[in-house]
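Taking the form predicted on its own, here's one chain by itself in structure tokens.
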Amino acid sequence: MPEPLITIDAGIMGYRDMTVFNGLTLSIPKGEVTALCGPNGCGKSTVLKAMRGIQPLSAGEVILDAMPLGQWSAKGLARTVAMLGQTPTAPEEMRVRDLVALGRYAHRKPFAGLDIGDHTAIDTALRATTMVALAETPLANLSGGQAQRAWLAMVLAQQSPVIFLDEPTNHLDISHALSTLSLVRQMARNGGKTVVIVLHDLNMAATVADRIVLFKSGQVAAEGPVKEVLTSQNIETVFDIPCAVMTRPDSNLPLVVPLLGRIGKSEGNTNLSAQKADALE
């Protein structure tokens, strides 16, 4: 594995009286796309929040770029890590350009307005997300997919070397979802950024990621390069659903195909819930 940029060392984390992870150890390599996958409620978003300092650890430590997360200043952390959560909110009357401009907050001096560098970063982010034509549009007038792209543009405008994305393809049709993932790949390959992305769709994850981490029951069930992790055995173990893993006709990447005819017939799958069946979607 390449040099780790982010490490969780023996992390214990959860909510109120519920522990999600007890002693989690995980490393995120520098300059690659790492996808966090697993069933609903397995803790993917919790890990992402912990690495950003939003979800405090009960024990253990998060190390970012060789320094404990607790030693980072708020502004330094904001300049280094940009994060897009699942349900971001903003005033409906806000224009797209103004939303994207929020991504420049960590780079601005107190009470200072936007400078040429800020405007350049905003314009670049709008072009990258194909939102230039909608730059003056209020958020209330956007479709779900357009709004998601506006939020992604805000993250890009932050120009941070590390980007966290929690289900960024939500509300996107297949065309815009693939375009978004292609942009994520370009950010890592051409921009040298480290990207950690939470995805439910394993085939989408295979498209965008260099490495995949599979979580189940508060543990890392499998991690490593895409082709090593996305095996039928690993997927059946994590999602409790029979599947075949094939090779895509247009690449050497794995293609996960649920074997719906076997659901409920395999040993241990007799009480398979609809939620588990949806895990591959």
The other form holds:
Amino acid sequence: MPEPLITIDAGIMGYRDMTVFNGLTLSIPKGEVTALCGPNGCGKSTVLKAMRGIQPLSAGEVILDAMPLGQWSAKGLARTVAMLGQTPTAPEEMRVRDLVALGRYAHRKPFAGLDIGDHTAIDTALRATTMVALAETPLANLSGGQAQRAWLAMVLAQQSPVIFLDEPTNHLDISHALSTLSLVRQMARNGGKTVVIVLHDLNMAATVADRIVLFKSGQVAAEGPVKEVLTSQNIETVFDIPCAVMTRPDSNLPLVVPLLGRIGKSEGNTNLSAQKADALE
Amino acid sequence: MTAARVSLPVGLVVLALVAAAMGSSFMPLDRVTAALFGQGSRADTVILWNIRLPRVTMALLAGAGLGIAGMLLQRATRNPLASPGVLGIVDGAAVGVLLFLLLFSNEANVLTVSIVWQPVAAILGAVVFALVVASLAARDDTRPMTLILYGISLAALANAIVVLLIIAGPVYRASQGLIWLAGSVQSAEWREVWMLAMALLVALPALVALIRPLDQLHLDDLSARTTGLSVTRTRVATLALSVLLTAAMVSIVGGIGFVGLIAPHAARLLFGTGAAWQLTGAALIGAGMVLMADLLVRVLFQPLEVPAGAVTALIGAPYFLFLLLRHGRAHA
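Alternative state: the form predicted together with its partner chain, after the form predicted on its own:
All chains and molecules follow, beginning with the one already shown.
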């Protein structure tokens, strides 16, 4: 594994009276795409927020680039780690270019307008996301996929070496989801960025990530290169479903296929229907 | 938007000249300008400089301050229904001022301490009520209607205290309190105008420093934070500035309501959502609203002196209802 850029050491975190993680230890390697996966409510988004200092740890610490997160200034942290949440919002009448310009906040000097560096960063981000033609369009007039690209452009304009994405393919159809993921892949390959991405679709994670971390109820169930982590045994443990892991014909990457038979019919006699039967008894 | 950015300041100057011309005796504009530049008759000069200009300037400054305070409040709470009046800050300031009038004046209706303490009393009252509303709202989720309901409840409480203070207090205090309370610029003096100007001048550097953070607050909290904004610090500073400005304005001109609600909305439509432009617009529109309201009461109700606050409320309350119907549905 390459040198770790971010580590969580013995992290304990939770919301009010519920502990999500108790003694979590995790390392994110530099220059790779790491996908955080796991069932709903396993805390993958919480981990992302903790690594960005949004969700405070009640014990343990997060080290970013050899310095504890608490010692980073708000702007210094923003210049190093950009993050796109699940439901970002901005006024509907705002134009794409103005949204992207907001990504420059941590770089700008007080009381000065956007300088050449800012404009270059904004234009580069718009080009990378193929949003140049829509730069003057108000957000209200964008489709779901376009809006997601506009937000990714804002994140790119931040010019941070690390990018966190929390389920960026939510609410996108498959073609927009894939184009978003290919953009993420480009950021890492051509842009040299370290990307941490929360995804619930394992096959999408397999196409975009170098490494996968599988969480189950507040613990790391498995972590490592995609092929090592996505085994039928790991997935059955984490998601409680029987599955087969095949090899994709196009890319030699693993393809996870749940073996549920026809959902709702009993002849499948899968673990799931067995569990349901158990519950009914 | 460019048209509004040019025509509104021009319109305001014209309105100010007209306001200076109107009064118990009409002064044609040529005499107004003559007196303005020291060329007019002695009577004109006295009327203009001692009576009308303080009144006009006070209306302009108070309106600008209230407009700015409203815009700050709406941006910090991300709530289009928020305004200093709705959230109980105006009434809180009123409680502070009435307690001040009650405690520090003698039977001859004369203050026993300097009037410069009046804004301090208003600020104390406003801060107390704002803190109560803020801490109540912080307990809850941040649904827009919840904040507004807390504000309206606290405003009602403050109002009740004000009424009790007026009724239970000495008789000689009641009329003074009532005149101040209704919101009026009719008895303007230069000394009070200077106090308003000082308050705005002190607020100006803070406003300028807040412009970019306020623009960043267009984003949701998470995005604003991850782009490098200290969201909590920005929000607290913005709210504090809004409360202080409101209290300073209200302590001198009284409860001129709804300017802080309408001016930011109109500014958003006419000047755009950039914080610098919206603040400028809210200041200009607020100034125009109060000046216009004062002009209307002078022209329509002459020789009676009706407080300008009555007119702004007459326009503002229905507009608030309209907003409530539109936004209330989405969050009910």
